[in-house]
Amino acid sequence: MAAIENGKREESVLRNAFGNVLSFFILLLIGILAFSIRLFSVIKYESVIHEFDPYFNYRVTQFLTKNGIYDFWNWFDDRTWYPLGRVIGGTVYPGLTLTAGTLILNSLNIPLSVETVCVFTAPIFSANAAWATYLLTKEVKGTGAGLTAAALLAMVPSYISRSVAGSYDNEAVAIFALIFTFYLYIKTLNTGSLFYATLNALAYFYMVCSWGGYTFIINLIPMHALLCIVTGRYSSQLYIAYAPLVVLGTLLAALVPVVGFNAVMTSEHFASFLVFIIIHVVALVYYIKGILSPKMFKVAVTLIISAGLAVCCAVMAVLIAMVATSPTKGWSGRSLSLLDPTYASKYIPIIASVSEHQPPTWPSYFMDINVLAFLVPAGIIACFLPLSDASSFVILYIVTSVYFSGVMVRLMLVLAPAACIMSGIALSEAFSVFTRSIKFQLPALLQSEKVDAGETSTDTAVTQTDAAKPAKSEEIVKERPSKKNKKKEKEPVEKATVRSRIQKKLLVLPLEASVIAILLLVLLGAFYVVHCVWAAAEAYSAPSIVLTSRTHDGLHVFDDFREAYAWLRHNTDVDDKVASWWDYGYQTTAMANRTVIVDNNTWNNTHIATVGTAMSSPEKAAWEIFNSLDVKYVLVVFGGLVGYPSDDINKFLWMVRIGGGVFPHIKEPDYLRDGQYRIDSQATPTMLNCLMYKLSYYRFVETDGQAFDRVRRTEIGRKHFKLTHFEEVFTTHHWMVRIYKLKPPKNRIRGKTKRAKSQKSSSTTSTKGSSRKRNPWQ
């Protein structure tokens, strides 16, 4: 016996060994995966940042890996936000560029440049996202969901969409920390280590340095403990995960400068020290039941219950207090906007005009996340056959980020990861009913298949024994039968009773059915990579900077903007100021490397709104306001030539909305006709003369003689005119980007001037009136 159970033991060794091994090889294949599907867009078209907010961070990085962290920290920006600046180390989650500029370029000494760094930081970090997901997964439901749904979270295109190469934003990194941090908190729940405890505080510090989204876990997680706590799920394990990341979190947190003491200030931190007093009264009462009586039990439990209602209140009345002179009582605008989403279109135009910020349509989650929507129902269902705190809480995972996705559609990136836990779930419990049915039947049906063969291949023989057996067996007296015969005749019956239990409790579907259910499950994979792949490379790998046209002619390239940011940086001073609308900035800075206006930071919404209301004004008066910022250029953005979609001309209302909240005598009415935005012969008057519309379709009827806008799709209303306190200085080869050169007031006095004394022969009276007008730009 002794023998057998060693040749057991060894034998659930070597199967665990060679189980563990294969699933290394199959968590690098996915890491490689994962990096290689995002590299498109370097071999479509170059390794370059894409997108906005990536040039402000490569910025960023440049400077740290040239100064210096110190340098960093105290590093005060005059070329953004003119004539104000900016405080870079105070005002930016230094996660990403602390991690790219520091650990890979600086610690590990590698010969690359601080772009190509920057460019593959995110496929880098979108490996470790995986194999994070892999690790949360296998403490939920074990290592076949595990590997499931990394394979799938390495692909899905919500991922992609932020992770492929040269998307050097915050995101890179963040979704890692946000899955790592979820990793450590539910291994602490399964095992109680203090040691796990303090790595989930240092993984959740490492998200807040990374992305603002981090107040999506410190809220997530308490409102688990309390689901744990009112469902009479209290542990130790429970205290042990979250008390040390309420306290050791939120200190490291308050020493990251953007954030500070709004860790323990705002209203988005308030619902952790609530549920951090509720899980210390209940563990109080826990461990007082264990050392007194029923009867003083009772009296102890409404002492302190009524001690920590007391504690509660005050703690409520003091967070009040803080937060009661706030017009939005602590919280942030994009908080609110999550809670209301009407907040934003009704308080904050600002935060609504961003298209990220929008509602995503029904469309917008079958192409990000594809499948996995039809698969996250029965992954919920899994999740609670049993239900564990592990799975409860992927269970609030998946509820919550489905909610904050619907409300806004960069909120799809959250809800990425946790569909392709639910998914990795679904999947792995269905393989393993349907290969456990295949694996309970196949070995009965050979058997029978071996039996029918033997049965046919004897008839022969047994009919002839029987022919020439004698008459004998009528007339043997029929004898009582023994215990061991009735034993035989019973182990048939009890074994098919044993067998049909079996095959209830491992709910065994019919061999048939599960053949064709992992077939089509296969095929639903197939069509799942398909569809990934083709999102990598065709859908998210262009970058906004260079854009691509396929036509009949061929494959058409827009490369206005470098274009138009390289003439900038050659052809203009260095002290040279730059007005455009706050959404190319952080590119104007960086590859231009000239002063702007305002940027993607948006932090100063009067400041945006006075260059809405110049883009809203006439041209005189938005020369006296560009020219009062010190703004020496104007950048527009125009795609009526080429058929671009996102120019100035189709933000120009959320201009006119932001301007008019600030500035009262700009109204959205007096741009709309009717209530509708047009831009031909219908337009308002006030349309037709503001400053946006004059530079975006200045000289436009010269490409065509009609001046057809290609986005709008009609004629534009005025096409003749001329411009008298701005003049063109570069168009770039589509016309995508056209850059004014404000006229210097000197230049137009002494222009008056001229026709006053053309005129001083005709009338003496007339010429002494004319040089005593005021200057209408002083």
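Basically, rigid core = biggest C-alpha set you can superpose within 1.5 Å across the two forms. Numbering follows the first chain given and starts at 1. If you're wondering where the values come from, they're calculated on a predicted model, not measured in any experiment. What changes on going to the form predicted together with the partner chain:
Asp573 is not among the residues whose C-alpha shifts by 2 Å or more between these two forms once the rigid core is aligned; its shift stays under 2 Å.
If you fit the rigid core between these two forms, you'll see the Cα of Gly675 move by less than 2 angstroms. Core-superposed comparison between these two forms: the C-alpha position of Gly554 differs by no less than 2 Å.
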Given for the second form:
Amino acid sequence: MAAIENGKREESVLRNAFGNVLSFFILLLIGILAFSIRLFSVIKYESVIHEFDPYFNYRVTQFLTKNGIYDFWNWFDDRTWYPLGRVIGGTVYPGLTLTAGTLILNSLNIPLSVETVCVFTAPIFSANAAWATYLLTKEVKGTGAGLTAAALLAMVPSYISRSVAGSYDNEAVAIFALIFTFYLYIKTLNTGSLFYATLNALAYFYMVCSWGGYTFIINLIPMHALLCIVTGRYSSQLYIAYAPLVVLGTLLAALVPVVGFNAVMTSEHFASFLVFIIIHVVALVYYIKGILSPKMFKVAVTLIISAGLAVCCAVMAVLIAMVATSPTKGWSGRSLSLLDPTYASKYIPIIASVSEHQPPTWPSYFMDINVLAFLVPAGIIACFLPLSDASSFVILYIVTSVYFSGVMVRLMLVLAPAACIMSGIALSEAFSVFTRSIKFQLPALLQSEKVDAGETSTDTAVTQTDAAKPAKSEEIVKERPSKKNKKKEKEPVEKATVRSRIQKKLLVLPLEASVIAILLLVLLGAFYVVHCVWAAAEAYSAPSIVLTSRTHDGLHVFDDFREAYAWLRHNTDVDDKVASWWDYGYQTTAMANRTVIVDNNTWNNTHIATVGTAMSSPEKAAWEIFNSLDVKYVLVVFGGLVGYPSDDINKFLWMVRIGGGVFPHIKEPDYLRDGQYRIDSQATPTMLNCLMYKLSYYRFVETDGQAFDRVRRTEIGRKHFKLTHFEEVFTTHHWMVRIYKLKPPKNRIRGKTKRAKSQKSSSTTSTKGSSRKRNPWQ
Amino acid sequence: MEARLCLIFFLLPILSFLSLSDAHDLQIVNAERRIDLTSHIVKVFLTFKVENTGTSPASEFLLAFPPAQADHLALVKAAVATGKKKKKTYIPLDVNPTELPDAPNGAKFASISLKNPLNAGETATFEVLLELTHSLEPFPAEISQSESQLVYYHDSAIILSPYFIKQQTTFIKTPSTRVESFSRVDPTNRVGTELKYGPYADRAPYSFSPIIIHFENNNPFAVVEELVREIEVSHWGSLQITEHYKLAHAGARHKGVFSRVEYQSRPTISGISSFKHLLALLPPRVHSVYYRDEIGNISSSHLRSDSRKSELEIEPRYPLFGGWKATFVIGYGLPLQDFLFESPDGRRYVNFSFGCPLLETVVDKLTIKVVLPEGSQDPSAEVPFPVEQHLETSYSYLDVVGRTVVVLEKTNVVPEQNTPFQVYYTFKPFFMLAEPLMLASAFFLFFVACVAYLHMDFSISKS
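Okay, that's the form predicted alone, but what's the structure of the form predicted together with the partner chain?
To see the whole picture, the full complex is given below, headed by that same chain.
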């Protein structure tokens, strides 16, 4: 008997070891998958930084590696937001750049350029994120669910869209930090270990360094803690998981310059403090309950409630007073637009103008999380069987992130890990049910086929396996809690018995049904994989600074943006100022190394409105605005010749709106004919005379004689006109970027009266005087 | 034989001193000069027939240049032609810059050492090639997109020489028939694209007669302001070359508007002096070629390669007009066995071509860095013309002591100077294994540490 026991134990040890090695290799493969699925952009295009914001991060990283960390904190950038400048060190989330900066292996003399490191940071961190997902899901529902969730996350399109090679943005690192923070929280919750609690605070610190989305963590975890308290699941583990995080995390968060005192002053963080107070009150109540008799306890409760209420009221009053002093009630614009989806479109056009801040459409859910959308409900149900602290956290996570993703497309990214975890749980539970039912019936089936006579023996076999299985599952379930804290052991054992009872109750599904169901699930998974690969290869890999189009005579490359930036970089003076719409600000500073007026940081609405006003003003007024800003070149993006849809004419209404929001003489209806935005012969005179129209279509008619705009699919309204205050200095090969130079002010003197005037005052003041009404920049 | 050679080498300085002292004993019987102005590199072919009228044998012949020309002089080559017309072979002669104490108006000199000293009364014929850079001055200095480029060329109708010249003629070839103006020094004649000055007879030493030619030249004035070529030698089988270019259009500056519509619709008239292609001649069997700049790959390039040569046609991101600049990097790999050899004394040497692979370009400042493998010693470079040399150390993949870098620097380089040069060094094959061994031992130690960690108990209290 003992020998058999020993053999069994040995076998289980071997099996465990085998399972560990297997899951290690699966994880390794998942990491490779996560990394390599994101390399489509490098293979199809080139190893280059993508889009807009990554260029800023790239520039910051270059500065960091060149000048060191101390100069970085004190960096005042005078090449953007001219003439205001920007304090980079204090307004940037440094996590990403510091990470990439340390990745550069200069100590080993490996000549990796900053660009290479920046390009591959995102794929590396998505592998990390997949592993973090495994850890988190393993804490919630075991290894199988963890592996499934990690594999799903490695290729979820929503996350790929933000982390393809070259997409060097905060989110790439932040999603890993987010999941890892959640994992450590759950781990602390399950073990009650202070070690993990400290790690949790550090992970939270890393998240704060990385992304503004850290407020999601600092609101979600208090919500979960509150949920646990309200549902009567308060335990010392919860206290250990929560209290150190708030204290340490807030202290650490305040160290990040961009957060600073916001960590204690803004409303985004108040929920955590409130729950911090509540959890202490609850802890005190539990403590007192433990040392007092029930009768005394009742007395104490009434006493404390009356006193506590008074204190609470006082604290609340102070808080409310503090919050009320700030104009936005302590909430930042983006947070407010999260709570009230209509807020941005009503008050802040600059937030509403960004396409990634729009609410998503239904197809985008299917595009971004694909079949996970259908698996999530099943995962939620699986989380309720049985409900633990960890699974309730995951449920809370998915519910909140579904809401947030419904407000902003961008936050689909937060939903993706939750959806992956849920689907992972759902898939692995489903698989375990189906495989178990196959496993129960398969031997029976085989035996009945082999042995015709001997039904009794098969019956006993079934019962034997049936009896053996629950015992085994009980064993497995028991094994897990034994690693955990001893205090917790009672509960899991109870849980385990509950589960085994459920398993006993669970009818074994018919063999055919389960086989078909497994096949269908595999098919579903295959569909998901195909979709993900397609999304990674086709939809999300375009770097957006290089465009390609495939025609019957081969591949055409449109490299106009870099052509224009390279021209600016080499053929203009180093201190020249370039005005463009803010979308191109980061790229201009990073690629052309020229000073810009506004950029993608959009911290100063008035400044952006000034540029918007200039673009929507007639030539002369625009010249005056630009001249007062010391601008020498104006850059516009024009897609009419080749049919590039996201050009400045299509963005123009936002310029009008943002400009008109600050300078009321710009009125949106002036640019619309019967509420319609058009540039053909029906367009309004204001539209046809504004600077943006003129700079976009200057001499456009000479290309085909028709002036047919391929984006708007119409002939333009005004074809022949001359520029009086601007001159064309560069247009790229496909006309996608056009650069104009401001003509120098004229020094011609018209009449005698004017001469007398101009003799008194200098020419600049006279132009100022005459344009006082129109020039908003004063 | 050897003794005689030694004797010649020993005697040469003395002879040269002698010949300098009585330079005027030589006289030029006939001089013909052909100046080629078709590209932006001015090429001057001189043919001299020299007679020794003195008593002592002369072994040196002096060329004189006005100081303005001397600054732009990139190359002086002299050769003696032997054989008949079809089977002409050229024997190169040594040319060294020299100083003369009594040179009038700061004229600069170069001395040609003749193959055989010219005895009294003998005559010799030899040819000289001069290449001048930055010698065409655009006028007007700024042109708009639709104008073509006009340039000035300054020279003397009479060859500047410390010798008496009996007879001389100068032919000047212009790229097109459009010549706005030219100085007349009779007899002067112009036929088609050729201007003829002379023949002039019996001109005294140091005669000078300035001329200006104002003509159209729309050839690309492609100047590489700075070129850094890095040649990295790896004994694992490849030679990696990285070339950093700073390219400029050194012609008349572009003024005012650049209109893309005109440039695209009227390519023959508009922007005629601008250029958008460059051709680089790379060695055969070139692989992994890339062409990029600081913001990424430049997609407009074509590589054609066959067994004898590789041609890389590159287009900068935008057409270059006068005064416009562009920077880019070209990199490629080459098989090592084509360029690394072992010399008879056991040392190894890299044999690579000096100069810039781009055709028809001038390099203002050329830096060649030959990165030798880690552990190589006693590097020395052999270049057929004077260059500045020094050594550096660079660090790359897992280097500990660093790699020796031989740096060669030269200004004003013309395509004619794309001749091979050699870098000699000694190298022990053991050093090739140093880095793999280092990596292997690091991993080994890591695994040993892991194994040790798993087999030891570090807990403070036994539970």
